[in-house]
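Given next, in structure tokens, is a single chain: the form predicted on its own.
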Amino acid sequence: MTKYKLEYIWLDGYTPVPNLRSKTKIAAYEAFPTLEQLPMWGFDGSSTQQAEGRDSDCMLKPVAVFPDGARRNGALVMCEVMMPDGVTPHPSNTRATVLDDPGAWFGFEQEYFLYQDGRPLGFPADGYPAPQGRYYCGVGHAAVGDLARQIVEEHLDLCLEGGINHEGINAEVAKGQWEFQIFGKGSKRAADEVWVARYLLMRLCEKYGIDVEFHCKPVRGDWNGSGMHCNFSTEAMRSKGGKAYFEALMAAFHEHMEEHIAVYGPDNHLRLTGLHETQSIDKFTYGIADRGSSIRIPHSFVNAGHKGYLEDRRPNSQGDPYQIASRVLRTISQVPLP
């Protein structure tokens, strides 16, 4: 029997942006534990804004497990928060709101800034670096610096070692800004992995004295904000599709524009201004290969007879991928199948 370090990870009750929390449980197994072998575990909800001190017990229900490449015999255990009965989802449990759809595919493009000493990594102590232009997918110390590259490469390795379906990384448009992409089949899989990837990035940066800034517009002015573009498709979108179905989907997304914006991350009005590759927060548009639209339509989608995936560019970097996936699927579910 081998003793494993099980890092139970969950989302707390803070609003509008939950924080990641975690604690370690030691348990013995013959081999790397399966999800079914992992027990539920309790925690003090009064310390995470999820319970009162007079009745503070909350439960952690494992929903996904990954090898932890940073620890010997380590495992990362993503959890849902449950009420003390272990059956009822806690009000803060946004994962429980996602419709179960094995045919739903999601891809999230997580942008973020690396911060040091209260400013983006690579910004001078006073003023600003050179304007945007050479940073996107840049190379060289002047464009990206050496420490940032070291961090994102190490983060990529940790995700791959953990079996997270990480699809790529790149330097982003602003100095000190980066992106990683996560794809998953099933309505909750990609969101689970985004949260674990965020956890790994934040934990990794501890040893470098670096903070991860997920706010959607940490640098005001003529600098791009950070998004978490949501690429999505369902079985019907991929196998049947058609122009009429696509137009009905867009009409539904337009109708529910405010409900989408409400869960697409706080302070989005600072980012969705109609500038910097965004549409205004109070408008809904879609266009082929148009990064200034609310929804970008890939050429491949149109060329395939309006079949495939679409990209919602409105979610921001602080958004909860569970809430985003939940809203997208609820809107799609209101449109009759083709």
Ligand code: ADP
The other form holds:
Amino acid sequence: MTKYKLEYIWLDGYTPVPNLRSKTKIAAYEAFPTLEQLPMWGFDGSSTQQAEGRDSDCMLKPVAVFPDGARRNGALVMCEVMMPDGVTPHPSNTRATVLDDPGAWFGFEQEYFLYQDGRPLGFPADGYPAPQGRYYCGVGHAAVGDLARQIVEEHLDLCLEGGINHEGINAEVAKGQWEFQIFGKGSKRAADEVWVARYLLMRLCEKYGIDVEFHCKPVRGDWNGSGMHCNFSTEAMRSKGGKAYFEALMAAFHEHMEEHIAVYGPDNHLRLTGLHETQSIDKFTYGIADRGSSIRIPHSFVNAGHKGYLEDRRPNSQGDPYQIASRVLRTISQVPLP
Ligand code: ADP
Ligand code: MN
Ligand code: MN
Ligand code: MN
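Would you generate the structure of this protein in the form predicted in complex with the named molecule, following the form predicted on its own above?
Whole complex next, starting from this chain.
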């Protein structure tokens, strides 16, 4: 038997953006534990805005497990928060609201800033670095600085060791801004992985004295904000599709525009301005290869006869991928199948 360090990770009850919380449980197994072997656990919900002090127990239900490359015999255990009965989801448990759809595929493009001393990594103490232009997918010290790539690479390795399905990483348009993409099949998988990848990044940055800034518009002015584009497809979109179904989907997205924005991350009006590759927050548009629209239709989608995936560009970097996936699937489910 080996003693494993199980890091139980959950989302707290803060609004509008939950924080990641975690604590370690030691348990012995013959081999790396499967999800079924991981017990429920509890925590003090009065310290996380999830319970009153008088009746403070909340339960942690493991829902996904990943090897923890930063720890000997470590596992990262993503959890849902449950009421004391262990079966009723806690009101803060947004994962429990996601419609079960094994045929739904999601790809999230998580953008974020690395921050040091209260400003983006690489910004001078006073004023600004050179304006945007050379940073996106840039190379060389002037473009990316020295520490950022080291962190991004270490983070990538940790995610890959954990079995998180990264599809790529890139330096973004603003100095100190980066992106990783995660793709998953099944309505919850990619969202689970986004939260665990955020956790790994924040934990990794502790030792560098660097913070991860997920706010969607941390630097005002002519600097890009951070999004979390949500690429999505369902079985029907991929296999049957068609122009009529596509247009019905877009009509439903238009109709529910406000409900979508409500869960696409806070302060999105600062980012969705119509500039910096966004559509303004009070408009809903879609267009082929159009990065200034709410939903971008890839060329491949049209070429395949309106089949494949679409990119909702509105979700922001601080959004909760469970709520985003949940809303997207809810809207799609209101449209009759093709
Ligand atoms: P861009 O920056 O041009 O918008 P990226 O390459 O950063 O594009 O992201 C595209 C995303 O689309 C990737 O996360 C990818 O996994 C996702 N994706 C590709 N095919 C599908 C599909 N069929 N369903 C859902 N997502 C998809
Ligand atoms: Mn991208
Ligand atoms: Mn991007
Ligand atoms: Mn994109």
